[in-house]
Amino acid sequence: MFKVPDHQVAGHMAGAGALGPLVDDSGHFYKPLQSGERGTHEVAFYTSFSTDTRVPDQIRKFFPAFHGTRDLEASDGSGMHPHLVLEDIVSSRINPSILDIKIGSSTWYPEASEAYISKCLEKDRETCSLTLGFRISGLQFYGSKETGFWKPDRKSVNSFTHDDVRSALRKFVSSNSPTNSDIEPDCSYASIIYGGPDGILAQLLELKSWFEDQTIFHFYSCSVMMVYDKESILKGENPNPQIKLVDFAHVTEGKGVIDHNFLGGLCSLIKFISDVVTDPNK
């Protein structure tokens, strides 16, 4: 049984005639192929990222599990469509917290055409891309039984400031009401989302010594997406933070070149995230 994601916070959406992604009732997420060559490309890097013995296993763990393509019925009714099949990254969790970044301070890729390249540098210099390497995309919140998700329109979100990003990473481990912008959220829970061992931070740290050596890609336009259940926090379980690659319609070859420009904007995040570590109250 196919059905539109409950959880999904950027990128196309499905509904009211929109192409856009599904997910089934198996963990599997299927992702319709981009027009022209975005779509070929994103096939082709799933392919060769599966199976590049230079890729070392612990790294893999940060990219969605790939299962091949499938022809399905696109959710816009034009017919069949050709689809990635991904793992669904949040189909095991309840009520998830999300927060989708979109990593570099340029997310055009040298190849693009002058049209695409202006599009996007339009938006890096209107968002907080260009002079903070990342900038948010997407955002879910739960707060609780009573107040459900807090989840800022596309707009809304693309018109964040410094400051508002600083207060959305704080508001995504804070137990008060994300909604009430009157409280200053309490970052009770960075301790236990960002910090620690198996953290957020831990594995941005791993990600990051990765892409200091690695020069096989180069990821243009590409998110982390971080993820935990703050209803397990509540039952006293473990909420299992978890960061996730996604998007690579735009990797292209590294061709024996360290990417600065997602190594720049990931150590960016790194030091926002590290500050709400060690100074929460702030």
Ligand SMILES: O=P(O)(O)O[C@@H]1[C@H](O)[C@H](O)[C@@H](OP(=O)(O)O)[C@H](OP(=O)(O)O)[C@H]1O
Given for the second form:
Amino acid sequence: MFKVPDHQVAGHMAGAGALGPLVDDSGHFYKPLQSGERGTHEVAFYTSFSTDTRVPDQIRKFFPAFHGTRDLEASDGSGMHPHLVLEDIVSSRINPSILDIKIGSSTWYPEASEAYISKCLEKDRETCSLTLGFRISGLQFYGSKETGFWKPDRKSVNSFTHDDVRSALRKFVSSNSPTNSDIEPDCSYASIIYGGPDGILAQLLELKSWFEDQTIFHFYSCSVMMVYDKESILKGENPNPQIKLVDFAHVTEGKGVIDHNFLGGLCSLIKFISDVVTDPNK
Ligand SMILES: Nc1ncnc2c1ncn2[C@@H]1O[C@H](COP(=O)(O)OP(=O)(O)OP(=O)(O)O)[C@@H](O)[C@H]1O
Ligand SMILES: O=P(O)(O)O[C@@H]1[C@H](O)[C@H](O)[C@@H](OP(=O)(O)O)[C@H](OP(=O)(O)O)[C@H]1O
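For comparison with the form predicted alone, please write out the form predicted together with the named molecule.
The complete assembly is shown below, putting the previous chain first.
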């Protein structure tokens, strides 16, 4: 039985006649191929990435597993439509806290049309992309049974300032309510979620070391998803913090050149997160 995902935080969403992803109880995430070249491009990326022997095994864990494509009844009621069959990166979690961070100061690729470049450039300027090298695209933070999730709408997230980004990265790892803007985030989970040998910072650094070397792909407009379970911490279980890259509709060939756009954004994000770990009380 296919349904609209409970925990999607950004991108095209299913519902009210709109084409968006579906999930089922098999642990798969079905992303409809997007219109124009975007859909075929994303399939081509997953296909070539999954068979490219130059990609180190330890880097593959940062990408959702790819299981080909499948024709499904589209969420917008338009009939059968091809979907990418991906690992659902949140299905095993109960109330996941999620951040979708679009990496790179420019989300447009050099070969794009003038019209597409100006559309993206406008968005990169209006948001934090141009100045920070990344922007938050979407989020949901679990508070408690009483407060549920903090999930600001797309417009609010797109208008985040540098301070809002800093604050969101602190709220993500705080035990106190993310919904109440009068409460200072306590960052009490910074050391277990961001820090430690299996924490998000260590994972980002491992990913960065690959980006310092790889010249195969350039990942324009791609996101790092950060996920963990807050309730597990309260139960004394492993909150299993994880990063995964998603959205490969605009990946281009690296042609022997470092992906400095992605790498720069990643370094900037790492610095923001390191600051929370080293000085959680700031
Ligand atoms: N493999 C996955 N498992 C679970 N959730 C996912 C997965 N891939 C994407 N998502 C969810 O869907 C959202 C959008 O994903 P994605 O960026 O791939 O879609 P998009 O429609 O291409 O976005 P955009 O409009 O930014 O181009 C993510 O923020 C995340 O919440
Ligand atoms: O950041 P937001 O507000 O979610 O805006 C979307 C985001 O910039 C996507 O990257 C873009 O898809 P592409 O990267 O594929 O262009 C999409 O364009 P679209 O509406 O034309 O699909 C935008 O609506």
